[in-house]
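Okay, so here's just one chain, in structure tokens, the form predicted alone.
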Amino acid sequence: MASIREQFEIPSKMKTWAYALIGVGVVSFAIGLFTKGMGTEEEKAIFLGTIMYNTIFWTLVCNASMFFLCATTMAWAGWPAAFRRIPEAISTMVPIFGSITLVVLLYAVFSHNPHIYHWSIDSVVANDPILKGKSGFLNVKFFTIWSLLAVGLWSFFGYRMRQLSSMADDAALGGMTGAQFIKQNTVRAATFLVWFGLTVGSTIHWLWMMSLDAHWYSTMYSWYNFASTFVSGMALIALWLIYMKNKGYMEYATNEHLHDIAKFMFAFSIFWTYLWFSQYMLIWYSNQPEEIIYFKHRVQGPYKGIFFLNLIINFVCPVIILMKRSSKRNYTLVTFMAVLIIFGHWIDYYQEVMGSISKNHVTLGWFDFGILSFFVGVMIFGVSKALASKPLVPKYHPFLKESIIHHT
């Protein structure tokens, strides 16, 4: 172990980095405000919304690290643990950003825009009959009520993971300690993913984002955002392993574990494309007008270019390019697929809530750019200092060998 370096040392170019990314944001966060939040109803929705989709991505890409730490630890499958420190150090941003998530929803919620939660105004759903049905599950207390629990406990089941994880680094596990621990490890996992099933895998889509047009609906919606954000998370995760490879940290990762991360991105990036599919092609072939007008003008609208750029990205790209076994062990070809599968997603996610917001005309500029690296800002200074916090090399965990000899 002498020869392993087992403690993060933060660059700081990376620093500078952050920094500057952070400021780019919270100039032009400062410079929306004034130009787009103080304006119209339309305006402020725009610029709400904006920041909506933003943060919920990036809440729910950070979070996706911890399921997929929680997934493999409920399947006791070995070979994560070389490099498990990097998805750890990712999912303690699950509180920062989702308090921001937290703080915007609940604005939109109770400020009433019309453009947002229509089905928020009172005098709205009580002339609405479609609104009126659904005011036990949709309402503003509901809302408020659900958005807490989830950021909260997806916060408390990771920290707890997190915590457990930290046992690790102090003193050698013998066979009864070790059976323990991965006992303990397995319950907070399995813990964590019930509650990520009851709120990534169906309400919190619903509650957040597909509310915006609350006369659609979906069943595939969620699992279609979830496949989304769990590819992203693949995506950030292996950026984050080839970056702290190529600064000479994690040693026993190789590239078998690179290999294996970048088999999820493609296969995740199909999963999510049948479900992109499925989901349209039933609605649009069914041609029933209370379903259709999500697609109506994504499709024949104004959003039909980046609808479809979203496909040529999200599928077409991963599927040509990460088919080979030489292109997921090529750090140059798997980092420029993580960086356009995370774009690509976070185009969709545009899509997904300023297609409902702003019907008319597209929004993409400068602000969206602008209010993206604020998030990659955070997220690279919150990462880099949750990894410089604890040693990378959990050098006592049960699986660590298996993981050390892992081929694939």
The other form holds:
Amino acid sequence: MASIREQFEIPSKMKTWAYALIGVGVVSFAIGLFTKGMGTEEEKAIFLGTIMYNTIFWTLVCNASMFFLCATTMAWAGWPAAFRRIPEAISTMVPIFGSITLVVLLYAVFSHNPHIYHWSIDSVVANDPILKGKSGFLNVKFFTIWSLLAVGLWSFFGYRMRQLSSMADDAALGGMTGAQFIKQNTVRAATFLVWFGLTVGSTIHWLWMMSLDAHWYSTMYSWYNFASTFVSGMALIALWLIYMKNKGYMEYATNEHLHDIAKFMFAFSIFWTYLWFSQYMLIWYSNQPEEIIYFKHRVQGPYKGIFFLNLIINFVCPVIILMKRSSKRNYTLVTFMAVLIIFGHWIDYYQEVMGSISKNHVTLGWFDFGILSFFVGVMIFGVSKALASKPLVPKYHPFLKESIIHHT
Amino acid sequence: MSLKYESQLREPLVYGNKTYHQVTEDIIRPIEAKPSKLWYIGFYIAVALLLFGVYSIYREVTYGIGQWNLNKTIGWGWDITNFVWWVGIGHAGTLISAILLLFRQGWRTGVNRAAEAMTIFAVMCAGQFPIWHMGRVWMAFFVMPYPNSRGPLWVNFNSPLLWDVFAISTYFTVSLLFWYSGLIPDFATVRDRAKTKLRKHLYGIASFGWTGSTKHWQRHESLSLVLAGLSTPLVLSVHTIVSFDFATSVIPGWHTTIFPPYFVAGAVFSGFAMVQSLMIIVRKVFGMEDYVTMGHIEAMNKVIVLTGSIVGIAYLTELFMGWYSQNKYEGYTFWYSRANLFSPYGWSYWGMMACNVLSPQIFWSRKMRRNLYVTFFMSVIVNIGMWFERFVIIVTSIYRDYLPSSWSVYYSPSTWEIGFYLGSFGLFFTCFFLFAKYMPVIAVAEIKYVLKISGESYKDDMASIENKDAEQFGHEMAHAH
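Could I have the structure of this protein in the form predicted in complex with the partner chain, to go alongside the form predicted alone above?
Okay, now the whole complex, with that chain kicking things off.
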């Protein structure tokens, strides 16, 4: 009986790629710092904003992996057991990307750049009755504390989930019975999810992104962005699963598992569109100045192309391409779609953040891709490290056998 | 070794040592027996309520909308509240049969039939309210867009009220098809067991000549998947469009972008509560505790605490934005007309918060999720809360509009408004009693489908696999193919 390959060894090629991508990112950052970061306030804002949307996006996409684990845990789903070490590994990036996010956001808020968080400038707030009215929420102190708490607790609760999962590597299950182990999992997952609801499901996107247009508001905003990062998170899990399968790991995860992950990509692409439509249509329909101001330059101004590209990539493509059963089980197509979905939602984050910072011209260019390459590089490096640090299969997970025979 | 394995940590979905025949016996027997006294009492009460409703509608049609206490400011009151409430309830059935089917949730088999039936009846009740609210109901056909001789009088395609007509009628049609196609094999079972000629004949017609051949099953299964695929977006679209009725307007408290998903979550929430209320009674009266187990009830309570919390986040988001927007009209609606307990309708807002957000949190406790009394009580509380929600949304937003001169006096319903609402209960329960008498309340064929994986005695047989090493198990499975 040939035993399964439990230990991931990072291929040297992968390391090279990760270093190269990080290198490109660092060089871009350095060039950007001198060409943009030292210029006018607006140039500085573009420089910082570009790093900002990248780091927020990657933090939340990696955090979506932990959300996936916790949600499936609460639902008593058995099927993810065979590949759950992949989302676990991706979620280890939350503290790393989260720290970068905190540094960038706190720099943005304490540097008082008028093109980013203009509510952080006292003299502006003093002359703006609306901002003054909001200052109970939009203030530097609350922003700092809440952001620290958000990242800190996502990381902590995520760590607790992973720690528990490691116990399934050992037959003793940390001294628990299978039932106790599952119960402990649900308790920890629930804690994460409650905090997730209070942050990603509501406040965090208001603070970090919606407040860039401090006068504008939309109750849908956070749910919409949650959908964006969740579907990208599923795509990222699919990419890693396919990579590991191609390298001969993850024997228990089959086409059936991939099919189900791709179903999530398909379904939540539609769900994202549903939320997109609900937000956009209601604002368009009532045509009130204080609401449509957000979309004005995005739909009719310089961002028009990106606005429609966003819909094509994130809705039309997944619906058409992922509709068929066979395409959800095809490595090439799922890889293609996963890359496309991640790229599409990255573009969505781009237009949400940069569309508010640089309203008059689209800045998308080498710098954006340079910074993106840094985050992709760090992600590859970090996730592969995390994968190599643990057995790939939680051998004694009570639901592993269900996952092995999973049939979609 | 077969592929049939399920973790012992999961509770059985069917208790007892059941065979296929036993399942048929247990579920079909109530149809063949004479209804109990309790059934007659319940049925007559329902019919009485229905008749009272019919009389209330007769008053309204004969004398006009003036029979209700609506006025120019509060143009929507109990009628539209009840409409949205019933439509919301009609969401659980299709969610259970479609979305849970796509998610491969085995526990849906115990409750899907009754939930689907409930959905259809609830949508029928919901439909009454906008129809009779038209006043001149004989003009109701005006909502149909067809070339006509009424000149410029044409439906308004820009109006979400018209989208409602399409959304709800589509939803009703697909739900009905879904429910009926599931019933066909079960009708055939009743037909094959029939002892009287009449029963054989009637169930024979109803089952469309079903023989149970492989071909029939094959088509049946693909039809189920197609219908599930069709109804999944419908589950979301119906309440989305109902929410558009409000959200497309510029009324404070209505115009908010989170409405569509939050309405859907609320609908699922109230639908599941109604399924709980009904199933707790049905399982007891028909002695079906082996099929609708505590596990089923617990699972539904989990859905209730989940959707209740989602709705809670939405309420708080709205309330927060009422302040954050710094829009004085939004602020007035949310912080004065609603959240202020001492404002005229403040009681309804706090009733809603208490019933929908606070009280379902009790279901974080497993003990409470598995307590029948608590579950039944909570299922009623949730539906009271969801009624309040619609009342809060409708009345507290419009009773004081932009012009203080048109502010309304306190609105309370007339006897005939209440009568209409009671009548809708009559319609709902009359249908449900008839359903429970003449149709299998649990999907016999679907229970058989999960029996050999999740039935208690079958699970006992797989106990030996539980301690097997995963690697060895995986190896054996790979060779079993």
